[in-house]
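Only one chain comes next, encoded as structure tokens, the form predicted on its own.
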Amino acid sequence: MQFKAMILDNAEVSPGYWRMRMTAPPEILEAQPGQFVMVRVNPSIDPLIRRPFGVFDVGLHQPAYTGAAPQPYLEILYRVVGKGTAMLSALHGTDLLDIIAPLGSGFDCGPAGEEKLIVGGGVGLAPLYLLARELVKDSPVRLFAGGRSKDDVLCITEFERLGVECYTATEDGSLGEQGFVTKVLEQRLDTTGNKGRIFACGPHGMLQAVAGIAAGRHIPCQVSLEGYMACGVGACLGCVCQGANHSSETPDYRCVCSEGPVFDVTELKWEGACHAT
């Protein structure tokens, strides 16, 4: 659906990273972990095309004047790049929107009392909140968080408050372990006898090593993936990447808009393949 959204709040929740929250219909309540939506930042046609964010959280906002229904809200999770991220960043409450929302295809929960391993780095953890919040209802659930340094793991303590377990690890060491964040992944799997199933978002580099992590010791996996999308319904092919049977002889592609965002690790290439991560 397409609606007019009013920020609610925007606000800097570490260095370069902003978390927006703005008024939505009330079905996005429906919205599944793992869609994602497109943002017009600009009424005017620079930038003209639209920017993908995955749905970070959806509620119902308590407005501030007595007797007002709650309004049910939608937040994204985004680090500003470029010129469009920037323009979002310089917006305050009241200010409009135009959304489309929610689009493509989420995760697949699994079964009950199964332990869940979400894996995120960077921005790749706005969509694993909206997720963390379904799969804590009937399962054990640990976050494992990478980034560059501490600035980079963002919304810890949400996930925490929701009864998630986390784990830490920072390239410069600034936060929990030094090293890459698949590193501890490999540690909770070796003491658990590879149990549980993995759900992983962000640099195309930390979900090959998780697909390779989940091929290795035959764990399920599914992975969110960040396209360049120009339309976010699949009608421009400009966030196609390979399938797992792609070659020149018998070409491959899954678009990650309208087939996903969220794969199967098996339903992709990696070895050689440049995904739109």
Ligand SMILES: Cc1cc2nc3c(=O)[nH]c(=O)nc-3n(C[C@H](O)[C@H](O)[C@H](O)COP(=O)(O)OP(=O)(O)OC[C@H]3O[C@@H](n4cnc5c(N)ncnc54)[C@H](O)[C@@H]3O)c2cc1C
Contents of the next structure:
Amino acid sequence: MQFKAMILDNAEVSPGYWRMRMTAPPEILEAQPGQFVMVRVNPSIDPLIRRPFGVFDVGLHQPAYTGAAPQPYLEILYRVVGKGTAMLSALHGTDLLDIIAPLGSGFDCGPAGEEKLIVGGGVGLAPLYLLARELVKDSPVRLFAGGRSKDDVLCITEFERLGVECYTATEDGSLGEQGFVTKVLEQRLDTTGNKGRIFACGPHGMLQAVAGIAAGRHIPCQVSLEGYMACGVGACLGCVCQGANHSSETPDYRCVCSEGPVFDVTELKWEGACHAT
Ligand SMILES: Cc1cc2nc3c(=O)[nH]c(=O)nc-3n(C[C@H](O)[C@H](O)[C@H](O)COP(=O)(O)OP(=O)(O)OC[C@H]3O[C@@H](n4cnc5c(N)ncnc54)[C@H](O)[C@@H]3O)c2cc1C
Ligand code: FES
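Could you please show the structure of the form predicted together with this ligand, as a counterpart to the form predicted on its own just displayed?
Time for the whole complex; same chain goes first.
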């Protein structure tokens, strides 16, 4: 659906990272973990192309004035990397945005009771919060959050409030274990005898490492990709990445926006050929 959203809050939660809450129609409450939204950051023609963001959270917002009905809201968590995201960060409460949402396919949560291992790198944590909220209803959930420094490890307190056990790793050692978060994931899998189901989102290098760990230990694993997108609905083919059976003789492409952004790792080709991040 396409709708006009009014910004309720837009705050910098860590240097360069912003969390925006906006109004949304009641249907947004049906958004599945892993789905995304396309945001027209500006009503003018520049930039013309909508920007994709994962659904960080949805819920009901209670307006300050008494007697008002609760208002459905949508939240995104975003990193300022260029023109569009810089424009978003300059917006204030009551400003309006044009949104198409929810789009794409979400995560398959798997069976109840099984240990769920969520792996997020930097702003890759964005689509994983709604997932954690869903998973904690019937399963033990552990989060492995990584980044270059502590400033890149976001919203851990929110995950902890859900009852998620959180592990952190940073490349500079400023928070948690020093090094890659995949090392901490492997330590956990060593102690549990490779039990669980993995869900990951983050930079391509991290996803590739997670896919390798899952394959080596025979653990089911889904990843959410963040390829470059123009239309978000399967029309431009700008977001395709290579499927597991791709070769020059038999092309096998997956459209990240309409078939994903969540894929089982076994569906994709991982030898550096998947150009979605
Ligand atoms: C399904 C999906 C979900 C996403 N969810 C989130 C999210 O929840 N939070 C978030 O912060 N970002 C998310 N992204 C990435 C986000 O869409 C881009 O960062 C954003 O479009 C950049 O817009 P811009 O105008 O600021 O940057 P541009 O001016 O377009 O680009 C600035 C720089 O960022 C690089 N860049 C742009 N888009 C991407 C991308 N997709 N991946 C890697 N590098 C990119 C460009 O190469 C360039 O160097 C998601 C992307 C996809 C496809
Ligand atoms: S963004 Fe156009 S086909 Fe995916």
